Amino acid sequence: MAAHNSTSARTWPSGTIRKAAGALVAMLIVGLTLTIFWNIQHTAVTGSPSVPVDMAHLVRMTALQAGLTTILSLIVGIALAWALNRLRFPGRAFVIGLFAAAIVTPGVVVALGLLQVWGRAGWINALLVPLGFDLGSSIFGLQGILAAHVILDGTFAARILLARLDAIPKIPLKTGQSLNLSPWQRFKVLDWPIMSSALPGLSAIIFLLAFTSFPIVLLLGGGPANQTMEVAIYSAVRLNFDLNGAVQLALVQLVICAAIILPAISFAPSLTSAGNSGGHEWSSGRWMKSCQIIIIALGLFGFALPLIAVLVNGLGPGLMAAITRASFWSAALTSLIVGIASASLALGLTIVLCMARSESANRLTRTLISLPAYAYLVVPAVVMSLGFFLAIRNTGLPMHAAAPVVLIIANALLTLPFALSTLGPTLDTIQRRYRRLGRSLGLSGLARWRLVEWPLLGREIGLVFALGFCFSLGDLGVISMFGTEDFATLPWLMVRAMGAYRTNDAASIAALLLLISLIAFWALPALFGKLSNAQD
């Protein structure tokens, strides 16, 4: 190991200006985490709660949509991935793209969608009341947050798995067939041992996104029955103005946090494909094929069916009227800047730390590198929000000169865990790949960059790219503790017009919020690839 690393380091020069980069970024990062902390336990120990808050029933509230969310998600997701990988069909390429593009819809963008197709003047009822029938406000409550999380992560899951098994080589295939393996056997022979290595993290991640989910259960609690913490921290700020209240939920919120994340950062599934299986076909039977197909079918009804009702009431009659408010194109300017910024920034901060970790062999090394990026999965937005909030009072800096600056930087830490997962695998088969080559060629610094690295990430630059500036775009959390009439994102514009009842407007907003989201997702990897000329 000692020889490996001594060889690296003088074929390599710029590995150690690598090193030192990352290992900056990983103390700023973790500097930046402790004087958010320390913000908020200093908040907590010179003062108590004005009002009183129900802690046990808010735990096992979010707990429990968290939980059901987890298990109901992984359901979903093994199912869909499975009639998927089986089956062949035209459009199935845009199937998966439209899959994959949960983990950038809004999730204010999915609430809204769900409330058009099966609230109380939702085109279900429409349907429904001619015939006597009537659901109601039936979405709003525990099923509502439950389908709206089981939409994004559901289909989220679906992806992971997929890659998963589409990575089976052909040889245990050919040798399933050839040995006429029925579907039951060749799912827990072949299909069950590669998903399952992968449910432990995914378990984790699913269970955190639902745990800290704050706008879905702002929009479809239905009141404080179905409160969970985030949106617990947010009206203690926002309503009550009780802080010292919201940092005691914080604390609390992120000693479970960590508890969950903490052992499961070693699991974390990678968000890109693990390899390919060469299109290997094994026809299933007919039954199996039926029920491939109504398995898609409900996939598809369950996740663009709010898509499309978000279009349609969205992108009709009031759109105009939206988009020629003063309010509209000053929120959308803000929006874009800020996305920007943040997913150049979280990018920056991704290159630096994925060359650093690719350079060293040890593990203990890259796990230091790799931690910090991770452990901001422990930190929920609202939570992150508040710390910079309490920090920003304690200084006396101007709010509203602060509050973009603070939008760019949260947003940036809070893609980096998924930036990592994305950037990091394909780098570090990359410094495998190459270094003797490199080696060979003198190859170091910017010509080692732009001559092997940048051709070869181009499309994993861009879907980090895309990853920033779509959490960004979609963000509720950060911006609801800096939100004002005077500065204001798409998503803050939008939850504003509901509350006024105008919904129309909140509509149109919704529509393009999810048209640019889309677009970025599916334009951006591919304008970075065709920039860097990578080639498949």
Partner chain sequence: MSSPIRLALAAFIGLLALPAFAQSPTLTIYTYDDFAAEWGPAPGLKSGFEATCGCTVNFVGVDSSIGALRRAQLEGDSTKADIILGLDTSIAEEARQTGLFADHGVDTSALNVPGDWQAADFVPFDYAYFAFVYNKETLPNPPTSFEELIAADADLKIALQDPRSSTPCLGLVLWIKAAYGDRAAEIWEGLAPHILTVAKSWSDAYALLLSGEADMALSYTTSPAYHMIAEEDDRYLAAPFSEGYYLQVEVAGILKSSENQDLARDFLAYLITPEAQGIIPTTNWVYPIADLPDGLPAAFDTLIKPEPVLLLDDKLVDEKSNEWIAEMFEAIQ
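If you superpose the two forms and keep the largest set of C-alpha atoms that fall within 1.5 Å, you have the rigid core. Positions refer to the first chain, counted from 1. Worth saying up front: this structure is predicted, and the values here are computed from it rather than measured. Compared with the form predicted in complex with the partner chain:
- Residue displacement note: Ser290 has its CA displaced by under 2 Å between the two forms (rigid core superposed).
- Once the rigid core is overlaid between the two forms, Ile75 does not reach a Cα shift of 2 Å, moving by less than that.
- The rigid-core alignment places the CA of Pro398 2 Å or more apart between the two forms.
Could you please show the structure of the form predicted in complex with the partner chain, as a counterpart to the form predicted on its own just displayed?
There are no partners or other molecules in what follows, just the one chain.
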């Protein structure tokens, strides 16, 4: 008894340190958020008249777009997950991996690919026009935005839902099989209950991603009719210099997004499922099989074709011209450095927050610690970067020195919500499972990390790192405020090249961005998994 007391006394401080560190990080994030808004409000001067914003119209259109995106993405996601869960075919793992990577595919790259495939001068029309059909310029406007979003979010949903389906235990499946359930009964009894539990969190995430969409809307929106609030905020700042208007818009966006994310946080889907998917054998009938094949083929066609277009157009003869420019290499270096640094920062913050959270059993404490991290799903990237920009200006720091640091911090913060929902649940499980063992062995905080958590978390840590890296690599919202001649990232350079008729350069940069994102997303989790296991 005495021994037990002494060991628990020895391990007690590490839990407290973890909790304190988490609380500190959470407070820092809150402080940063307040600083951002204070600086914008402080700098905003009334007087300069601006183009009045039709707020009701804007909210309505943004909500409509995000709502449609969510519904369509869920339908596509459910259909794809269902088909992938049932069907076995060569290359299935690759397809699943590809869909999993949707979450990190830079929006600006997808928009470009869509234009190359579905634009008036695109691939589809090149095939159809000689046959007497013409799709025209259908890719601009609401339908273009929806297409791009569903390509990204539908496949993302498919990956999350597939993990749920694959997790259905063998016993109910066997029972169902022996009861000879029809495909519809099987879906209703076995699949739907387990998928539907993931839908609230998934819907909230997709809705927010679409609601705050920036590069896709900027490129394919077609103008003020379809702009999102995020684009309106960018316009208020960069086109009108209307900081008051920007703050107003940002606050409205914050309130709407908070109302959506707060109830859904506890349902937020975990991204832990980027690995291979197993599944069970239960052959479908011929009809169902054809159905599944068609769904998967359509999914691949819709998702992969724009990406293939980007690769084909970008990796052609123009590639050498693009990558021999000095500006390319300096932008690539900046992107890599900022990406690695912000991924490291995001990872560090996530680990601290998740550890603090898993230490505390109290629901309120857990919420208070993790809530600030979700702030950046609702604070627009444009507002965040504006706030940082003005904070630097107001404190008189040199902009060129501060810009990279801001980019690193801002990109890390934008990754946090996803990182938290990736690492959090696993860390909670570890905590539940090994808490007693750790205590009885008298492991210190560091030893516990080294012996228990790191080996078990390796893959997930790699995934968080990859998310942070890819989000940062594809960012256009933050860099749009800080990008200059001397300080450019690859997406920034790409958009500038598009505006300057260097479409070949833009295509090459897009292709490279896509390749780097995909490789990082696949390689990093595997690498970290290996590293952590090697330590046992």
